[in-house]
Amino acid sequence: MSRSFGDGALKRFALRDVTVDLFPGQLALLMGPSGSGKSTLLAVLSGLLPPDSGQVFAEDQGRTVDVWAMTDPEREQFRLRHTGFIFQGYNLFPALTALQQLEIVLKWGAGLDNAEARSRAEDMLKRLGLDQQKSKKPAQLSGGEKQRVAIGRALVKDPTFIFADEPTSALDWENGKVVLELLRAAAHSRQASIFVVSHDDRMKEYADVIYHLNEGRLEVEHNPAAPAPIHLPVEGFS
């Protein structure tokens, strides 16, 4: 896939033929300098940003589906349904608290009633040591504190596919760590596609394969360190 922005002489390719191909049980960590393409990457891969050519292959319930040919209420039901995003920015709601922000995605994405729901969202907040700011609202928290909600509102629902953009750029170490288990998890216990970008070389270690992208190109490294994924019988994305 490809994917340019500008025209003319101003025309910049972000992406020139580029091919991903992430798989269920695998945490895929995407590196490379700032301006490198990959947040649109990122994007295009999880239905955001059309690419300017190229297709987007994902499975849903068994049948094969092409992301970018499906109209907008189609992608938008696709993403509510399979999907979790961990954004640079939190995107959090102002007006709920860190518990409502899970909650929300159980019962809308998740469809489960609010029992459910609010046991689910307490656990995954416990789990992310957020169980006393549960209450607070966004200005109330710190912006690792805001983070670690924005993860666990992605996780929460156990997606099949996970996009994460810097997901521990403003944690410590130590939380950043529980992040990065949590999300090993994902993919490992849960099955889950895990997409992160991120420019923190600590990461590799949780990574079961590694790709690098530089002036639009990329390349891949896998990482013979990390616990092997299961290869599943899934096309995934390309």
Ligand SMILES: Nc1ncnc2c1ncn2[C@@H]1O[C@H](COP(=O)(O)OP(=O)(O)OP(=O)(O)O)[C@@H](O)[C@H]1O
Given for the second form:
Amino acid sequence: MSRSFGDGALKRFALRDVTVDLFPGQLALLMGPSGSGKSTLLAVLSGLLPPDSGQVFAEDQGRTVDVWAMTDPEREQFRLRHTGFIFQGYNLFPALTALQQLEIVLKWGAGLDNAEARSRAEDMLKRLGLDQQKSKKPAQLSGGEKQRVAIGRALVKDPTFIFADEPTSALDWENGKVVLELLRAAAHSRQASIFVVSHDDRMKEYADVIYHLNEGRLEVEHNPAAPAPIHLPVEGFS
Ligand SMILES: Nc1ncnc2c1ncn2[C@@H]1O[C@H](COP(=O)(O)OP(=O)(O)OP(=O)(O)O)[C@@H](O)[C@H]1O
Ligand SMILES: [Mg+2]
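Can you switch from the form predicted alone and show the form predicted in complex with the ligand instead?
Complete assembly follows, chain above in first position.
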């Protein structure tokens, strides 16, 4: 697919004829310099930003759906049910506590009752080391804590597709590893498709496949150092 911004002489391509396949059970890493189109690609694939040309297909319970041929409400439902998005700027709701940020997607998106939503949200925050922070609102959280809340919000509903834009940029390596293990477990234990943007070379060893984006063009590097798919029994991902 392609995507440009601007018109006429000011038209600039953020993505040029990009084709990418994301597979269930795979963690794909997307690298590339600032401005190369990484966030744009994530937005197009996840149903947030329409491409100028090209299509995005997703397998949905054995059925192939064309994400950009859906009506807006259909696409919104699809995103709510099946995709988790970790934004580069976190996009947390200022008025909600950490716990409420997670509960809300479980109640609205997954239709869980209050008790179930609370217990799953608490469990996820605990795994992200945020047990003590659950009653705080974003303004009372550090950058890394906000980032972990955003990650929890994307992962807590066990989505089929997870898009993560620099999910560890505000984290030290110990907390970053926790996040990467959670993402990898979602891929390898639940067969989710994960697409992670990062500049961090340390993340390469967690990836099954690595993509490089340069001035809107995509190249693939299969990772010879990739670990064999693991099947960790992960609590809460059943
Ligand atoms: N809404 C917009 N309007 C105009 N230009 C845009 C818009 N969004 C992105 N662009 C341009 O498209 C190109 C790709 O932007 P994108 O945000 O995808 O880059 P990126 O690879 O995610 O960069 P970074 O690593 O800095 O986050 C850039 O040149 C950017 O200026
Ligand atoms: Mg970006």
